[in-house]
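A single chain, nothing else alongside it, follows as C-alpha cells in the form predicted on its own.
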Amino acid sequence: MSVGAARGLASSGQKPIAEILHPLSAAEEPLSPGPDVSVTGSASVGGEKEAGLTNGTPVETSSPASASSLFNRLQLDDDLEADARDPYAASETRDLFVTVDDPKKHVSTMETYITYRVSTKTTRIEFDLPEYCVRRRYQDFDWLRIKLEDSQPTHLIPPLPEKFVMKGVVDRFSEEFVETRMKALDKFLKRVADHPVLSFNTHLNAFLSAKDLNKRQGLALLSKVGESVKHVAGGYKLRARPAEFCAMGEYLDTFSQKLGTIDRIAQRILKEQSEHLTELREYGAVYSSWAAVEDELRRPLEGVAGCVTTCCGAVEELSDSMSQDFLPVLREYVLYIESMKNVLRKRDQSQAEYEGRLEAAILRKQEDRAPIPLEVEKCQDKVECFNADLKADWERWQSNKRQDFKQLLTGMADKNISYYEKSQAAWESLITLLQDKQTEDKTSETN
C-alpha cells in the first residue's frame, strides 16, 4: 500500500454521519442539519442508532466490583464493532509497531531538554531494516505532525499534547509531567502508525529511521495538495455544507462543551480533594498526639488515627487517578475536537473554491460556448478526496473515542470503588478494636 492509494478509503460502506451518537449525551437522537443546509443529495439522517458510551446491556447493581468484568464485556462489543465499522481491520494485518518510552533529561550550556526513545518494529518493504531505536524530542514530534498536516491535508491528524504550561504552576521537568507527556506523545505516534495512509508517509518513516533529522529540508516545500489548500479560499465563498458535515460540526461543538463542562468541574473536584486531604492530616495527627498523652484510651485513638491515614492514601490515589489518567484524556479530545474543524474548514474551502471556479465557467461557456476547464474537474476530485478521506477518518475516530471513553470511564469507575473499599475496611477495622477494647474491660472489672 503506498501514499497514493489514499484516494479510494473511504468511499464505501461509511454511515451518514448524523447517525453517530455523543459519546456523553443521554438524548438518544440522531444530530439533525441546521435550517439552513441543503440536504438535497445528502445521505439519509435516520437510520439505525450508534451505542453511545453504553451499550445497551443492564449492568448489575449488586456487585461492586463489577466494572472490571463490563469492561471486559464492552471490549467484545468494540471488536465486533472495530471490523464491521473499519473497512482496513478485517483485511489489513498490522505491520508497523511503535513505542515511545524512556524518557531522559539533557541538560548542557545553552539549555534543557528531554529526549525519549522510540522503538520501532516492522516488516514493510519501505524500511531498510526490520527494528529501529532513536531518540527523539517534542519538537522533532512537533516537526513530523506539521509534515502530516501538509502533505496529507485531506486526513485528520492525531494532536500533541501541548507545548507550553504555565511557569510556577507546572514543573515540566518533574516526574509526574514527563510521564503524563511521555503517555500523550506514545498515543500520538501509535495512532500515526495505525492509520492506513498517515502510517505509509514518507516524513513518519524518516521520524522512525534516520539518527539525525533534517527538518530544515522541504520546510519550504509543500506539497501541491496541501499549498493549494492553503489559498484556495480566496474570493470564493461557500454556498451551504452538505447536511452530514453541518451535523459533523455541530456535533463537534455540543462535544467541546460538554468536555469543558466535565473538565471544568473536575478541576474544582481535585482542588476541593487536595483541601480535603490536608485537613484529613492534620485531623488524623490530632488524635496520635491525644493517644500519646491517654494511656486508658490509646488504642482506640491510634485505631482513629491509622483510619485517617487509610483514607488519606486513599484520597491521594483517586486525586492522582483523576490528573494522571482521567484529564489528560479529556485534553487530548479537545485538541482533536480542533484538528478536526480544521480539516472541516478546508474541506470547506476546496468546496468554496470549486463552486466559483465553476459558476465563472459557466457563465464563460453561455458567453462563448467554451469547454469547462480541466483546473473545474480537478476542484471536482478535490472536494471528492476531501470527502471520503474525512468520512473514513470521522468513522476511525468514533470508533477509538467510544473505546477510549469505555475505558476511561471503566477506571473511574474501579479508583472510585477502590477508595470506597479501603475507607469502609478501615472503619470496620476500628469497630471491631473498639469491641475488642469493650471485652477486654469488662473482664477486668469482672476479675
Partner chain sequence: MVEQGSILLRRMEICVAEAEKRSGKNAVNMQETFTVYLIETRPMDAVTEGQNPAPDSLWRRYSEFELLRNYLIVTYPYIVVPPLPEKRAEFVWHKLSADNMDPDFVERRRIGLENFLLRVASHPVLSNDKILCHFLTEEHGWKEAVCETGFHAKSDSRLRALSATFRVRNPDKRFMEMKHYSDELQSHTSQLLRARARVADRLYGVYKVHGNYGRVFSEWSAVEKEMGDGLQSGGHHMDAYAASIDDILEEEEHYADQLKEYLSYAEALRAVCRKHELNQFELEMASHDLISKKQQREELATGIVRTFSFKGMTNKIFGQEAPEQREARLKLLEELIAEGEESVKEKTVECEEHVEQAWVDMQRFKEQKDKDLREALISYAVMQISMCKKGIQVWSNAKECFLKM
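For comparison with the form predicted on its own, please write out the form predicted in complex with its partner chain.
Nothing else is written out below except the one chain.
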C-alpha cells in the first residue's frame, strides 16, 4: 500500500461511501460563491473530470447513476452555502478549523524570533480535546511540512512562505513582513487541514495539539534523510509516462513561466508607480509655493496642492497592497509548483521501479517458472495509489488555484478601483470648493 498512515485513501477498495467521495468531490470543489454555481451544473462537471476510483485505473467518466456520485451531488448541494462562505471549505462537512494569528516577538539570550498563535477547533475523535491553542514559530511549520512530505510522498503538500530572508535587505521583524508571512502560514495550515488525507496525519495532530514540539525535531531530520534516500536510490529508468502526467508536467512548466512574467510585470509597475509618486509630490509642492505669492488664487492653488497630496496617499496605498498581497501569492505558487514537480518526479520514480522489477521478475519467471513475487505486486499497488492520489490532489489543486487567482486578480482590480475612487472624490470636492467661491464672487459683484 502507499507509504504513510493516511486514512481516507479513496483508491484502496473497501471503504465506506463517505470516504469515496474524495476524488469526485475534489473535482467539484467550490468555484465561485454566489450565482455562478448551479445545482444542475455540478453533476455534469463531475462527469467530465477524471477520477481514479479503484485499482488506479483512470475512469474517464463516472456514470451519474452510480451510488457514490449520487451521494456526491446531494452532499455538494448541502455544502453550497458552506462553500460560499469559505473558499477553502471541503465538500465534506468540515470538522477541523484552524487559524494562525497573533504574532509575538520572543527575545532570549540565544536568539530573537516570532511566534504565532495556532488555534484549533475540531469534533474529530483523533483529537483528545475539542479546542487547542498553541504557539508555534516558523521552524515548527517547516518541521510539519517536512514530516508531511515524508509521510505522504504521493500527495501535494502546500508550500510555506520563503524560509530565508536576507538580513539587512528585509527586516524580519517589520510589521509588514510578519503580517505577510503570517497570512501565508495561515493559508498553508488551512490547506493542510482541508485536505481529506493530510488532515488526518498524526504529525499535524501533534503540531496542533502538543505543548512542546522540540523533541521531535532531531528525529525528523534523520528520518527525512532516510526516506528521501530510499526514494532517490533505485536508479530505474522510466519507460513511458502516462499522458496525463506528461500534461501535468507541461502545464506546470508553462504556468510557472507565466507566473514569473506576471511577477516581473508587477514589480515593474511598482517601480513606475514609485517614480510617479516622487514626481507627484514635487508637483504638489510647486502649487503650494505658487499659492504663497498669490492672493485671489491662493485658495484654489492650495486646493489643487491638497488634491495632489491626497492622490499621492492613494498611490502609496495601492503600491503597498500590491507588494504585500499580490506578489507574495505569486511567489507562493511558484514554490507550490516546484514542490509539485518534485512529487511528479517521485511518481515517475516509483513507476520506473515497478517496471524495472516487473521486467526482472518476468525474465526470472521465464527461466525458472517462479510466480510474480510479492514485492512486484506491492510496487504495482504503490504506483497505482500514487497515481490516484496525485490525480485527486491535482484536481483539488487546480480548483484551489482557480479560486486563489480569481481572488487575486479581482483583489487587484478592487484596489485599483479604490485608488481611482479616492482620487475622484478629492477632485470633486475641490470643484465644489472652487465653484462655491465663484458664485460667492458673482453675488458680491451684483450687490
